[in-house]
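Next up is one chain by itself, shown in structure tokens, the form predicted on its own.
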Amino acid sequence: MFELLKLTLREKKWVTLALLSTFGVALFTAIMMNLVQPVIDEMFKANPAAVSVSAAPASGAAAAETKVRVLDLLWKLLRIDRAGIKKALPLVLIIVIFGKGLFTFFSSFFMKAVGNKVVKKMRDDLYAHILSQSSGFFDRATTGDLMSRLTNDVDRIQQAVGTAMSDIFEESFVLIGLLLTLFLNDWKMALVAFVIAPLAVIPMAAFSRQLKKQGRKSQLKMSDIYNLIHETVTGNRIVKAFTMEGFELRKFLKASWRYYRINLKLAWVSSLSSPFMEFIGGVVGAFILVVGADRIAKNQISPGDFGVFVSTIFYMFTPIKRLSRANNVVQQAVACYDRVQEVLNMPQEIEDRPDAYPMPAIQGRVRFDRVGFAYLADRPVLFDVDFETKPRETVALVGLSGAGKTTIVNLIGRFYEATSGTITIDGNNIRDVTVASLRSQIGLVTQEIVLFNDTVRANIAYGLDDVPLERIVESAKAAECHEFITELPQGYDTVIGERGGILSVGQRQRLALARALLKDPPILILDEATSALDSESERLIQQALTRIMKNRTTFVVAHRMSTIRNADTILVIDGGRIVESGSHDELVRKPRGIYRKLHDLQFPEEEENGR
């Protein structure tokens, strides 16, 4: 709650507004209920200053004098004489309910606004931080919990702190001008009313917390929904090629019915919270009755004045609905409140130093120095590996699945941390520099191809403003795709639909090839990068890789050996090590490396043949 309040009040221009308009709308609440007294001594023609100055003791007359000084203050503010307040009373009536609406509108929509401001910043941090998190967080993050936490969470804030709030401000201010009205009115039994009224303290808490608790259990399973509708969307092939839409709606359904189950028992606590305080009120009312009813027939009151009083009493039931239906969303508001501040202060596991500066231009020297990764403290998988590229070499890594290649090429990057030791490039330790300026020099092309629900261009192009389209399409010709853009239906501005859904597995990968030559990078990795072109995309590519990789220092992760024949340096990778080293001629010619087992299984006739 006071988190909320406190985020609220960081918006102190619009929260002020706000503010000043609920005092509006107590104000005019306030007159509202005054004006009843009149209405009813005039109906029975009661004089209520000398009915309690006759029959009330000297504290009731003064009471009274105190009261009529109020009314008083009204007629003098329009300027109406007491015998014309009959005639005006209608439309002074007008006049105080148009203020009162008038003031309830800003309220709610400076509250409304205040709601907006606030949680788009929040949506907007949620999102840079989740964004600004290394490989290592989405790994372990599901998209469906994310997805919750960015969207239903932050949606539930908003009701709170846009509606919510501005119930809770405007309604306080309205049971406090209706406070001040009973007790002006007659204080003895406004003390009476309130006997009772602390006995809903203790429920109330209960309720809080019941709240709170099935509210964070409510997000929970929400985002268990979101997760299923995430994979089976993204997934849909598969399931659909193993005949699962049963087996994946049975799940769906199961997590939907969890899901129904928590919001039947928070539908349970918060429909509970309102009749509870009504009942509450409703006590209060029939003490009102007994106690107004003997004041009245020993003349200590007028008919109008307990009039007020009971009006009042009974129109505080309203305010005191809204704060607590208010406070039901603000207690499901905390617990979604906890869950983003969750990912909010998960520390950045990779991050610029203070000290961090700019890597200058390179030329694309890498070196590791006894380098040990483990994606997880008691499972290493990377040990000392160590080894130096020279400025524009290609270097191939070759091992089984598992080896712990791809983890190599990602560590360049900083996608990853190394656990030990150290890597630079030009001499420069990749941890000194900042992470921007160090991926900005490197291009990446993975297996897993990512392309984006947009046009050609803006894909090839991603990321870089104002590129003139001829660069695009010299990219796109190096990477053998310019020919199938221009079939499409719009050539290089045709949408291409959520991961490019509709292009082939080989248009994407050369596509994603694109992407990385247009940013021209020192250092280039491809991984995997042409597993899924057919023979004739891959001769094609291949050749105009080997004009690319002349100019700069370039990663290649593959298992097919013939995409790899002319690195420069073949780093075989066993068990997280490099267990052997050298150019393909070098590596082939002994007998029992492992290089040469990989190379046999590809290609059994040479090995025949060298026999």
Ligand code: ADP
The other form holds:
Amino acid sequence: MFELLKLTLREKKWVTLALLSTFGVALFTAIMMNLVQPVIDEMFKANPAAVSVSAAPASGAAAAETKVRVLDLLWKLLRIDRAGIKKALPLVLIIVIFGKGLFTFFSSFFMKAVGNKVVKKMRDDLYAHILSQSSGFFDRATTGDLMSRLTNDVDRIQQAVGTAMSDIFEESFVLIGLLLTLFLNDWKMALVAFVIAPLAVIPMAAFSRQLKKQGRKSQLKMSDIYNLIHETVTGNRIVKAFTMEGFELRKFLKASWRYYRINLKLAWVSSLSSPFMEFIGGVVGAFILVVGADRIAKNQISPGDFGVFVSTIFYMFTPIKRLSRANNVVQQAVACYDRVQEVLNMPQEIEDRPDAYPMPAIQGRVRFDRVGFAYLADRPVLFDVDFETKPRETVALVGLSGAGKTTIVNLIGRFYEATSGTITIDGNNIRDVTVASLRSQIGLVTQEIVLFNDTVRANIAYGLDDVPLERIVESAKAAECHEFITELPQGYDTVIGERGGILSVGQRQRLALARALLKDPPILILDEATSALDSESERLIQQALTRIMKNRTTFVVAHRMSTIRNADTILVIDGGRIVESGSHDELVRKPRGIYRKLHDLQFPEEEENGR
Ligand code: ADP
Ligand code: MG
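Got the form predicted on its own; any chance of the form predicted together with the ligand too?
Full assembly next; the chain just shown is listed first.
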């Protein structure tokens, strides 16, 4: 609640304007209520019947007549004498209502502007923060949950700040104006009314608490829904292939049902709160009628004064109702705000040290010194990994799936932080240099290709500014992409759809290779980068690959012997350890070595042919 208020108040200029307008609304509302008195007292004076109705003992008559009223100030200001009041009333009424409307417009507009501003900043911050999170964060986070926080939660906060906050400001001022009207008009009766009012406070607090609790639950259920949608949309082919539509639909319906249930509960609580408040108001009103009748009879107040009092009390319902409604919205938004803050307060796991320096141009001497790593505490996946590469060397990592090859290469670009040991490149500990300068010198092609919904050209030149088309074409040719790209409808300017939808997997991998080539990094990591290529395509780019690998330190995770045997060093990984290392010839000669076994298993005929 206070955080939301603080956020709102940060937009000083607009909030000040809104507050000023709100003050205007309150002022005009108060004047409007006070107008009831002359309407009743002056208008009815012409009608003798009405006067006789309120005829009172002469002794008290003077009291009501000589009462000093707020409106007297207005009449004096406008130089209207008592006789002129009746004539002036219609015009004054129109002006007052017009003024109230005008200020209502300004206060509403300015507060909505504040809401939009606050929320825009929050959404931008949130997105920037999410973007800068480490790989570990994305392993744990679900897309749906993040999306739901970025859209749904932020929207609710916008509602709260834009609409509810404006209501809270405006209606509180109006309420104060009305209260002042009440007390100035007849403070004794006002006191009586307010003995009963606190009754309303206790249930209101209970309502708020419920709303906050249910609001939080509701947002959680919404995240579930986003998650399910995301999963089935991105994985629609698998869902279809396994004919799991029914299963997924049932899962969705269940989540949807839970969301619906919580929202019904929310609706129940929030619908109850306003009639409840109204009822309390009614009780107060009934009380006033009894006391008021008595006071008029004793001529302590005029019928007009009583009119002001009663209409003010009834008019107070609106601000009270709006306040309680605004309170509902704000309470739900507080839940959303907490969810947004949860993400914003998440510490960056991988950050530049304060004294980090930019990585000098990399020669390519990568050294792992007793490196250990665990994705989850207590479940280490790498143990004492020790190796050193020479500049421009090709290192192949070989091992069964799950052995830890991807994990090892991910540590080089600091996508994850080694749990123990040190990693140095040309003698620079990678923790001492800035992350950006390190990663800008590393090219990465993974098995899972990431392409963006943009043109082929932009995808190849991703992360690079102002690359001439010739250079893009050059790398595309080297990666054997040029041919299929020119066959696309708009060639290099074809938009390739979300995640490269219109391309085959092999084509996507070649695009990713072209991207890495264009970057021309001193360290290149190919993590099963050619696994999706058929033998023909792989043969085609093999030459290009060999050429690419020559000028830089390359780590290649591959299963094909043709790629592996040409490597200068082969690291055989098993269970998170390096179990063998050496050149192809050395390793193949070990009769009981794992490498030999892998090799014989996969390529028995190659071995026999002695190729
Ligand atoms: P490889 O690339 O050799 O197939 P990985 O390096 O991907 O193997 O995985 C090594 C081990 O780490 C596996 O046991 C795997 O279950 C685990 N692992 C991989 N990625 C994660 C992750 N993001 N979170 C938790 N555990 C992981
Ligand atoms: Mg892997």
